[in-house]
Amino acid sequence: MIERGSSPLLARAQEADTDGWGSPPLSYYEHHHLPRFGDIAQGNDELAKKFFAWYGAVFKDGALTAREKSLIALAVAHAVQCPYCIDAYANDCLEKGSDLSEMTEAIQVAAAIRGGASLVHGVQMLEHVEKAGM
């Protein structure tokens, strides 16, 4: 048995039955966090007006259409595994115009990219292997 706080990770995951005040634990991904993303100001509003000035310039339209980007971001947000993102970009491409179907494409093609990152990754197994001599 691992000892009682021998890591800050373990000791809050063996505490997961109340957050401490007899309440049950919240989730680290709470639906109502999303809408206080701007909230980040509040720690250092000079970097935060940076990112969000940077943020807002990236998905207008350019050599690709606001719609495009979108899509992208859904993509990625997949990939990445991020449910803020997945929520705000599922919700932004239906309201650009994208239908399931693109959306759904869209998540596949990431799908595909991950994967084959993850197999494109054997051939260091195999040279150890071959190195090995088997």
Second form
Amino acid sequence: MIERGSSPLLARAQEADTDGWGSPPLSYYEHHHLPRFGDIAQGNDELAKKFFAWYGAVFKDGALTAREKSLIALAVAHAVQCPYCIDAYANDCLEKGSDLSEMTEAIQVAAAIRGGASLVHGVQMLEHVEKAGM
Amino acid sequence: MSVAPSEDGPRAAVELSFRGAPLASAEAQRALLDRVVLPPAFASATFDGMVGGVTTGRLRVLQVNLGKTCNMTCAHCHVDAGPHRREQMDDATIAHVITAMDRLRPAVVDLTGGAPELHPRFQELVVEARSRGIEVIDRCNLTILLVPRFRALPTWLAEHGVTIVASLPHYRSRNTDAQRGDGTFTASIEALRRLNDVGYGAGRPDRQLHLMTNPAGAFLAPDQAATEVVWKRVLLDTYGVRFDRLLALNNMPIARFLEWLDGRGGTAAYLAHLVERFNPGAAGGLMCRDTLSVGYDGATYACDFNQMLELPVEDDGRTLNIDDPSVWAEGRSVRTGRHCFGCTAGAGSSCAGATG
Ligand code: SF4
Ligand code: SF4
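Same protein, different form: I have the form predicted on its own, so give me the form predicted in complex with the partner chain.
Below, the chain from earlier opens the complete complex, with every other chain and molecule after it.
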């Protein structure tokens, strides 16, 4: 960590919780962001249109039901730790008739894969140790 | 009458009226709903504006609310029913309802409450309607069927070809018991088995068993058709229980559900969610277009929700009772309010399930 007050600008920024350029305090995730998602089209309408059309198609009933897809989305939202998606898909799962047990099992799967993904890399470590050791 | 202690069912709440809660009054409920400030995008939205006004068509369903007495006290009950409630339809009004069956010739008589089975003349009304060839619906809370004096009721209902619309919020106990009281789920499964045993839920037109699910919280009801598939599989695989149809109903911001919402500061958010998820396709199937709802005191309403908010059918400011010759008129404007957004949100919602 940078020592407090190591420059006058940084000292002021830390004091006021600003970036020193007049920006408001850092509060990264806001409830009003998700409803504004569509505004992402402002920079490139064509790509946004393609994204939203594709996104919509992904979640339609298909070989998997919309309800199953919503549970997958909830699990992935936890894996990528996206607060917008967690809010949105927690509600969507409920409105698709899932309950806390199903939703918890979905995120346990995400957690298991994340945990397992870390742990299975232990084999890399193991092989390194095997190679380096006697 | 009220419920004998030995006949008490599961409890999830205490009646607003028994507690003297501010929201016990319909006027206070209406005022609360009208006061809510909606997000700017919907600030000026009115239900009539969005659906283009609702008018009545041909009468199909005569829904009779036999009273507010119930063996249960579900947390979301829009009737504020329970064992402490004594309001029940009197004999004179029952007689008017029977006369109205001849006059109005509904295709369906839909018996509700409270627990309609607790009314001493419930069976008589069933017989009167069936003898006129009218389909009868019993809106059954299931736990009432376990009360010893109603042991023979499933067989009797089956013999009379009564359609049963039974409440079950979810196919797992957690949500069901949270909303309807501890023990509800187990009792409901037992009651469903008894109904299956007498032929309900096997696809027979004269033994129709419909389950009614409503969300255990401030979110919308699921898509009915997609969810029915899951429910049928889970209930059969896990409990060996069969049913014919699943109906999905949104929670209406009325009475106990409104108090629950408001207690957690959620009235505005819920109402905004209902408005935001307005589904124009659901407007055509609104039940108030073909239903007349009768209160225990004989006053009539466009639906059971208007009944609880005390918005009766009126003619020149005069409440129309069930014995009034002009109680049903085609083309009459339905009295709507902000609660009506509960009927058009998501897949839409009515006493017959999704409307869209
Ligand atoms: S929801 Fe139905 S069963 Fe529950 S208290 Fe109300 S009337 Fe009774
Ligand atoms: S609440 Fe009643 S009056 Fe309003 S839309 Fe629903 S059925 Fe019609």
